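The data below hold one chain only, encoded as structure tokens and taken in the form predicted alone.
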Amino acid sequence: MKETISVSPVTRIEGHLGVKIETDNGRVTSAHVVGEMFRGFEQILRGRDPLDAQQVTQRICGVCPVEHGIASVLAQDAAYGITPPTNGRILRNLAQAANFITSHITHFYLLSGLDFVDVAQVTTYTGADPALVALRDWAKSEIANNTVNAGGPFLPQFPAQLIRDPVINLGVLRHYLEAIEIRRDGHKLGALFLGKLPHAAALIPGGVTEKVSAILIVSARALLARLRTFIEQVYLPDVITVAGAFPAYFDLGRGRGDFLSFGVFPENDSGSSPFLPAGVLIDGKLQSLDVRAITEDVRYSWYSSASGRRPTEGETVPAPDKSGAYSWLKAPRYAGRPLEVGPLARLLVAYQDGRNTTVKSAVDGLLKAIGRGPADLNSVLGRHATRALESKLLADRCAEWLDQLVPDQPTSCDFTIPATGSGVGLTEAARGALGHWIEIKDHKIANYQCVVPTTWNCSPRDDRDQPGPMEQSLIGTPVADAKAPIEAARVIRSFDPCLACAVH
């Protein structure tokens, strides 16, 4: 039996995403992922002072503003021919890592992990643990008072497909509440280095304006210690628990297996040695990154600009009545291929690269804990697992970066905005590869283009009718109930889509 299922909007993600899937005998045979709004940041930036760029682009998203700010100042660093001092580089790394960790914890506990547990079942708990009894009674009160609605995390939406153990569900409820607090510590950590968050005031070309002091380092260590404890004792164990309860999800949500990382967290001032390296994995083989291979197609996008252009030549001309189009996202491609980006891509590239033995050892340890091989990570649970593991790797590395800071040394360098110039800022956001391209004429921004992680992952079909990574990963997904396609939702949320970024 063939059915067409439309879900719009998909909830518990950032932004407005729709999906239309076709099923045959209960399995997805085709998927179209829809970016449902247009914003026009690339047009807003034209004609502005280049120093507006890192502030305006941070407003693309309230979840990952730090990464947009860093991509923008990296592009300007290149355009102005400047290199931040060591303290400035490290402060950028620390702030960006804090944002990654905050985003990952938020995604699992407040957005995606709720697909796997039935917190309402805590009302069946009959044990005597005082902490669990208190949580049970609180949950009963919330449900009885209708404080949460049927789409919230505390009601049994899909009981046949959820963890049924009330003790496990009580534990997840406790961790859900703890995560709300711990993510605040992540924001505080980032704000220490950048003045404030979510939109940082201290990010500038040439470094940051915040100064390094002993007080800053001590304050950061205290916040980082709480984050590391939560990641090691709560986050990673919870992901492993879910992996054990839902082994089928290591076989669902598989993409083509082609991945892209721009590299992130430079370990030297030249930027030539990132903690997580750049690279492209195609057909299981690691290739060096060639930025010139990146183009954007718009055949199925509501834009009238030409297809197949590199971002340096890119245009953003909306065409809402365009025939045949179905999304406000463009279709980024690398050498004509759709590539998946994100924590999974970063760790697989680093694993294949092999030079960072810390990452390779950590991935091997994770695979042993979940009883899987590297190929199994290309899946719904693989995305969750690598996101949690990356949080631990970054939290541990932050402790080492804090040791490298030198109080009272410069955190930025002087610069002059040239009359003409261009630059590319390649980095990684929590959700994947992020690039900003800037062109300057007469001291003003002549063109600005962003190619954003969710634009890669949620892209529509390209000029050759190749589906985007998320569209591809949905194919083959079983759907037990067309009115409540929880299986498809789990695949979608595993990517941690951010449509506000994608439709910038």
Ligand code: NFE
Given for the second form:
Amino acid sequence: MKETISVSPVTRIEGHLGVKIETDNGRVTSAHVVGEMFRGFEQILRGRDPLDAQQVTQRICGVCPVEHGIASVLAQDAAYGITPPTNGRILRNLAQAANFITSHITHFYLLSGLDFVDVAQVTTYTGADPALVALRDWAKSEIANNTVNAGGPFLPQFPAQLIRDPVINLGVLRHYLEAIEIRRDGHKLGALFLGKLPHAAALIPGGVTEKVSAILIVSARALLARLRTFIEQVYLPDVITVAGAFPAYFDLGRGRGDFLSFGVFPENDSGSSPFLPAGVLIDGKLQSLDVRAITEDVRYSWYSSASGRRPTEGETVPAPDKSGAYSWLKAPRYAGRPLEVGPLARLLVAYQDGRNTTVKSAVDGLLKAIGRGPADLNSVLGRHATRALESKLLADRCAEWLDQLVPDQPTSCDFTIPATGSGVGLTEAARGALGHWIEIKDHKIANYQCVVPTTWNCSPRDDRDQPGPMEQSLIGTPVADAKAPIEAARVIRSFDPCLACAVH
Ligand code: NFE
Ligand code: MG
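Here we have the form predicted alone; I need the corresponding form predicted together with the ligand.
In what comes next, the whole complex appears, and the chain from above leads the way.
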């Protein structure tokens, strides 16, 4: 039997995402992923002072403003011919890493975790552990007061594979509540380095305006210690528990297996040696990144601008009535190929690259803990597991970056904005490869183009009718109940999509 399932909006993600899937005998045969809202940031930036860019682009998203700000100041650093001093580079790394960690914890506990546990089961606990009894009674009263919607979309109508052990579920509920506190610590950590968050005031071309002091370092250490404990004792073990309970999800959500990383967290001032390297994995082979191979198709996007352009010549002309189009996302391609981006892509590129032995042995350790090989990571659970592992790697590295800060040394350098210039800022956001391209004429922004992680992952079909990575990875997913397609939702959420970013 053939069915069409339409979910709009997809909940527990960021932004306006719709997904239409076709099934045949309960398996997905085709998917269309739809960005449902136009934003217009690339138009807003035209004609403005170049220094507005890192402030305006941070407003693309409240989840990853730090990364948009960093992509923008990297593009401006290149356009102005400047290099931040060591303290400035490290403060940027620390703020960006704090945002990754905050974002990853938020995604697992507050957005996607409820795909795997049936929270209503916590009320059936009959044991005597006083902490669990207290939590159970709290949950019961919340449900009775309707603060937790017991009939909500994640509860009884889901097919049976949810974890229903009340002890495990009470543990997850406790961690859900802890995650709310811990993500606040991660957010505070980022704000320490950038003045405030979201939408940092302190990110500027040439570095960061925040100064390095002993009190800053000590305050950061205290917050970081709490994050590291949570990641090691709670987040990673919970992801491994979910992996053990849902082995089928190492086979579901499999993409083409082609990945892109722009590289991130420079370890030297020239930026030539990032902690997580740049690279392109195609057919299992690692290639060096060629930024000129990036183009954006718009055949199925609501834009009238020319298709297949590089971002340096990119245009964003909305055409909401365009025939045949179905998404506000463009379709970024690398040498014509759709590529998946994100923590999975970053760690697989680093694993193949092999120069960062800390990352390589951490991935091997994770594979041992879950009893899997590298190929299994190309899956729903592989995306969750690499997100958790990346959180640990970055929290550990932050401790070392804090040691490298030198109080009272400069955190930024002077610059002048040329009348004419251009630059590209390539970095990674929590969700994957992020690029900003700036062109300056007459001291003003003549063109500004962003190619964003979720634009890659949730892209519509391209000019050659190739589906985007999420569209591809949904194919083959079993859907037991067309009215509650939880299996497809797990595939979708494993990408941690942010449509606010993707359309921009
Ligand atoms: Ni709106 Fe973002 C990240 C960026 S995603 S969250 O991470 O850039 O496409
Ligand atoms: Mg764009």
